[in-house]
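Only one chain is given next, in structure tokens, and it is the form predicted alone.
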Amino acid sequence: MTEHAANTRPATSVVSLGRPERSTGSSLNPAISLTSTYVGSAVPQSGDRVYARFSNESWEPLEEAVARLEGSLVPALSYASGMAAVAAAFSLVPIGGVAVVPGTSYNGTIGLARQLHAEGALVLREVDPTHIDETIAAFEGADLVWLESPTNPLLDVLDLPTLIAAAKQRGATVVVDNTFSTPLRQNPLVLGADVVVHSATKFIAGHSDVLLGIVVVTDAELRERLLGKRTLHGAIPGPFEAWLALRGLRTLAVRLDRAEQTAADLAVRLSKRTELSRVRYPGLATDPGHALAGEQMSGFGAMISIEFAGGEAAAERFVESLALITPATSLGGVETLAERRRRQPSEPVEVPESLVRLSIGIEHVEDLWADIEQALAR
């Protein structure tokens, strides 16, 4: 890969990282390597490519770029989906070991943790991480601590520096899901976390056309351990998916800036509506996590969750009445999406039935508000 100035700002880095070596006539973008195997030599050399499940030059530019954005000099590891990345992180728990996981984590994460617990693969301790003292008490004897901030979909902001330090003091491996914040708004590795997980399907790829996950670490030995598992378990991304995710990364800064600005505007307007009993957005001065988010994040993100005073039925009517905003799961794309999260059978019961999660895209704010207003009126 080409040399990259270490002092460039993130908005520049997303454009410049992961490029091929620069020379006259060279390609500006990395190539897509569509091969399943590589020509071997009579005397294999260290670093030779052998088989495309082991390594593929299409993954590496993306892995380099995301790692550098997260503050690591160790290349990241890409996976076939965000859940494959989550599963890779859970594989760090020894058989019968203890994992501390918030009960209101992303439903795929807590669902997998509960499944592993039921199968006897690990002992699960569920916590409410907004109760710091109780959560830290659960860290005693834990092998792995899972954190997510802001949480999905309640948008609770966790005290990451305090929780990470407490877990590390007790010898636990700390994993932080940084999907909502992205590396442009928060860097958990810099705060002391061991592992950062991304569903790159979301903001990193950014166009609702890729399934891909990423794991980032700072310890080279830990990466080798994870690489060995990825090679044997086979949860690798396709070359084209990795290329698309890197192309999406190029515009992350402008997409996130636009969506975040719009989200802040919409959150203020929504907070004045009597149809809603609560608006969850860390950027609101009235939000319980506002001060903490201001300290550990460089922006408040593009996700809003709203709760309807009329309960589940009102939330459903709202989503069904939207015309511009798309009713769909997922998040982080250029289009605005809305979903009543409890429609998902796997969603934790702590999530209110009346909650609708909004992933704000890059459309004009007034067009989005007009759609929200007419849906609220119905």
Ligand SMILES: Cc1ncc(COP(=O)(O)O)c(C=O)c1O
Given for the second form:
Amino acid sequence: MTEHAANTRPATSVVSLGRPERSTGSSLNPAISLTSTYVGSAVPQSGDRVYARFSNESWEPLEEAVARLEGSLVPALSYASGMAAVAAAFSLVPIGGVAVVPGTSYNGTIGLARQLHAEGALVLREVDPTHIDETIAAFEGADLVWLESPTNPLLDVLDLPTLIAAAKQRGATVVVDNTFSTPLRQNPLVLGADVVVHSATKFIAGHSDVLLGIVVVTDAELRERLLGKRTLHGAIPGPFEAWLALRGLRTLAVRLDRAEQTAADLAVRLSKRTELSRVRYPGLATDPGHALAGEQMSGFGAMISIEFAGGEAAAERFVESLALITPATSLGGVETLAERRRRQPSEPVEVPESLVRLSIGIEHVEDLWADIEQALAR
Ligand SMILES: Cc1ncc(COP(=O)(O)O)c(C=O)c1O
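Okay, that one was the form predicted alone. Can I see the form predicted in complex with the named molecule too?
Time for the whole complex; same chain goes first.
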């Protein structure tokens, strides 16, 4: 790979990182290596490729690029899905150890933590991370602290610098799920976190056509530990998926700029509608997370959550009435998606029944607004 340091601006780095070494006739893009094994030698040397569950050259450009964007010089590790990356981070908790996890974390994350607790693999302390003193009190004796900001789908903005510092002081490993912010809007490792997790399925890959997870750390020993576990657990990404995610990353800056601009505009328009009882978007000056987001993020993201004054039925009717916007779960793609989150039984009860999450894509803002307006009118 090129020795390009991410000392260019992020909009440039997403384009230039993870390219093959430059020489006359060399390929501009990394190759997709479709192999399960590598030719061996009688006397294996350290660093030799052996088997494609251990290492695959198709993962490395993506792993290098995302690490640099997060401010780490240690290559990231890619996984078969965001949940595989989440599970890898939880595997750092020793058997019977204590994990502090917000009850309003992404439903897969809190679901996994509860399952591990029920099986006796760890002791789960659930917290409301917007109550900062109680949350910090729960860090006492914890092995791992999980943070996600903004949260999915409540869009609560957590005080990351304060929470990370408090958890580190108490000796916990701090994991931050940075999926909603992307490496272009927030860098938790730079704020002192030990581990960053991404569902690259979302904004990084950006086209709703691939599942992939990424774990980034700054500590080389911690990476070795995680690499050993990934090799044995086997939740590796396919070479084509890694290639697609890197291809998606190339346009992350322009996609996110556009989607974020549209989200900011739509959030203001939505906040004037009497059909809605609440609009959650950290970019709104009235949002409880606005000031914090302004301090720790370099943009407010492309996710909006709206709550309907008419309750669950009104929310359902809205989603069903959308014509351009697709009713679907997931987020971070070029197309705008809407979902009433509580339709999923696994969604935390803290999420209101009437809440619809909007993942804003890159369509023209006026076409999106026209669709939202006609659906609100129903
Ligand atoms: C914040 C967050 N983390 C993790 C995940 C899990 O990612 P994946 O669906 O790629 O397994 C998701 C999926 O929606 C998510 O929103």
